[in-house]
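Shown here is one chain on its own, the form predicted on its own, set out as structure tokens.
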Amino acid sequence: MNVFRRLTRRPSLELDDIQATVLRARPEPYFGTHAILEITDPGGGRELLRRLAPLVPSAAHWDEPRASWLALALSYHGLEALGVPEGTLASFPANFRAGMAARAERLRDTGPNAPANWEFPFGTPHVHVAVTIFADSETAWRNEVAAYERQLHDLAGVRLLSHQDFGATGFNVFGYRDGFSQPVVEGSGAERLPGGGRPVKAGEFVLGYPSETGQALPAPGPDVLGRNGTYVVFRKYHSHVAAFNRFLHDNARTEAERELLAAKLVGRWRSGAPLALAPEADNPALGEDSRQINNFGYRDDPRGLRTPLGSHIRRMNPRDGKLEVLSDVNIRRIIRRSTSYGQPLPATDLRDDRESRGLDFIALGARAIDNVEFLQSEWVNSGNFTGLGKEKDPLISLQDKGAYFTVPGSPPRRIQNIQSFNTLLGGEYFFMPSLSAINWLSR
């Protein structure tokens, strides 16, 4: 099920400078590769980038299909080794400069998600580029990657630090149908699918156009590259998918119950249909209709009876729900681009079976840096907003000792002992500069 949305009309948006990937959905299904790269020699760093340059498309004609397309970003450490002015490093907000790493404390990030135990090379200063290639079919994602590693070959002065393939048919590895639920950006002639809300502004998500408030968020200067720029936040998690299941199996005793218990937990059952809309059973014919799956809110639901006030996709985006914390729910929206990796495990093993899967954590926009750290501090990590106290998001939070997961009912049910599903491998802060901007960072 793709949500394919049609161009209803004319873009007020720079579409041909703008990296595809911002306005260009993630296929499905898909195939794809992460690396990261480390520029050893300002020289050859700029060299890179005049070799990828051609091999980023832009953003113009993102609705119509395309088989494959790679995405390029840099990391604060990434300019300085690039050579980039010190004026033009200071214009960047103090959290990119900074970098995920020093920002753990906000985001909640300690004990086994702390950097101390990140894979190498997350939370080191040697995370410099981050290359991302999507497609829609194995042969395409091998000839775009193919093609990327031969711009790399002899190239001196840049050194391969890791490489990631992904993919999934759209379900990630708990087996939930992702990926699906995107802002509308205000100029992108996208049209308006139901329960999508209204188009946010562009500026919410590239630099250098209104934004909720009305005005132009700060971008790094000078203007041609910050102008039609973002940022990325990316966060790689290991999934304890037996953990999970072992958990409904403790606290459900049929089938069913376990299957609407992970329902309950996340908001949506696992073919995507969201329990707003089908409170009691799945409803697959639900999951699979585009022009559906989104809409719903949760005005109607006030003490969480469908859908738990806890539950992950209500954290994420309260829509219409009231909030205890208000919060303007427009400025918190995040274009995300999240991709699964390795082998789904069927929701009846219990055992480990110690294999790499998970979840990479994708977020585009203009103040994806600034809402990351919000929502891990006070959507995920707190339940003050909804009025939950320190009840936690239930998927992605690293649990305490003690945690609980509260089903709301007559009487309510508190699930005890939650424990935590994803343990965070690391991650960084990224700028994902224009077409132009590329080619200004490569003189």
Contents of the next structure:
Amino acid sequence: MNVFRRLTRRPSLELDDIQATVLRARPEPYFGTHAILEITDPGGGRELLRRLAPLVPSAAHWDEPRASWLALALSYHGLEALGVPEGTLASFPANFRAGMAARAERLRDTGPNAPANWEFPFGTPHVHVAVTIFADSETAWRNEVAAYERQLHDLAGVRLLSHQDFGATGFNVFGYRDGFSQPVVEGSGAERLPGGGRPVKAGEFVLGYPSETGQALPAPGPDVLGRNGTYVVFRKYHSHVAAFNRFLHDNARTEAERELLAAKLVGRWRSGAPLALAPEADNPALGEDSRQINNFGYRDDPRGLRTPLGSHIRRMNPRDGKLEVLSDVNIRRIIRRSTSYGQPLPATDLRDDRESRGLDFIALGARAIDNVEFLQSEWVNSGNFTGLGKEKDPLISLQDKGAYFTVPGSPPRRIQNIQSFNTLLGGEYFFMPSLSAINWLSR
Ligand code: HEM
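Shown: the form predicted on its own; wanted: the form predicted in complex with ligand HEM:
Now the complete complex, all chains and molecules, led by this one.
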């Protein structure tokens, strides 16, 4: 769902140089493919960029429908494999250069989520280029894939390591509508929607513009490489939907109670309607209403009686709620372009069918890497910031034995034996260059 529907002001960002995906919302329904490539020869890598450049549209007209598009990003190893000069490589931030696997401790990616258990090629130095194709129909998707394959079929010096198709109606494999609470990027021309918060400075999402501190964030040099680029965090999860369904059945007697518990875990009903506005019963019309779906805060619910303090969306964006450990929430915002893969499992299915299904979490932003590292360590895998001690995010954390989830109320309910409902299968940090940077890198 594209919640931002109209351009109200003239954009001040250089939209025709920024990749479309930065501002263009995922279509609904959506179809697509993620491909990961290795550059085995620098000349082949540069030729790859030359050939793909015409398929990567800009963010100009991001609010108008488009049947399909392609996004392209490079890992640090990818920039090395292209033969980018040493001084330029050194101008990238340390966590990007280290890569996601090396940052596992900070990300709390331990135990089953540790890099040693990841799928190939994640966590290996072979991951160089990530290409994503988004489309709004199966036909448009197949056409875009065919155009991409035509460009690459005879290309030497580049190897396809993996590809994964994705697609959904706008509801993820757990049955929740997702991907619609996004920051308003100042200067993009997006209208400000009720409750969406004030527009966030463009420099938080695109390199080369003032950030929330007033200064542009450090960008890799030269200017043609850094300006209008951004960072991407990609994390592939396998979702344990049957375990999630069993958890709801074990802790609620009726379907209505189960749906309320499902809403308490996320902070929204599966329809997308927020508990803050629909605390007692689902209101699917709210989930369809792009002007109302984000029209709420938490200031009037300090104890979490409507939206639990520990629910996924209240953790990931505390909005105007009071925090025990202070943080500026406007520098913690990310643009999400996550995609679902595999068939959803109905809420009535309690047995694991061993099918592959889950979510590719994709975060974009000038601070995306720092922010996901912060979110993972402080707001996902700890409860201290909101007075919940050891309690963790009920949806995406790695739960310890004996973990629980608190539903505030009189009396509060502590729901025992919450499990890890998503296991990390791998991930990587990427740099998403501007259109002029793609050309610069291909020379
Ligand atoms: C399998 C993994 C995940 C699932 C199933 C999931 C599911 C959801 C759902 C259903 C929503 C509410 C609708 C929406 O605005 O999209 C949401 C929101 C959100 N999620 Fe996740 N999520 C996952 C992983 C993550 C991760 C890894 C992060 C960050 C580290 C994250 C950050 C957020 C943020 C920032 C929001 C928006 C909160 C708001 O603005 O109110 N999610 N997620």
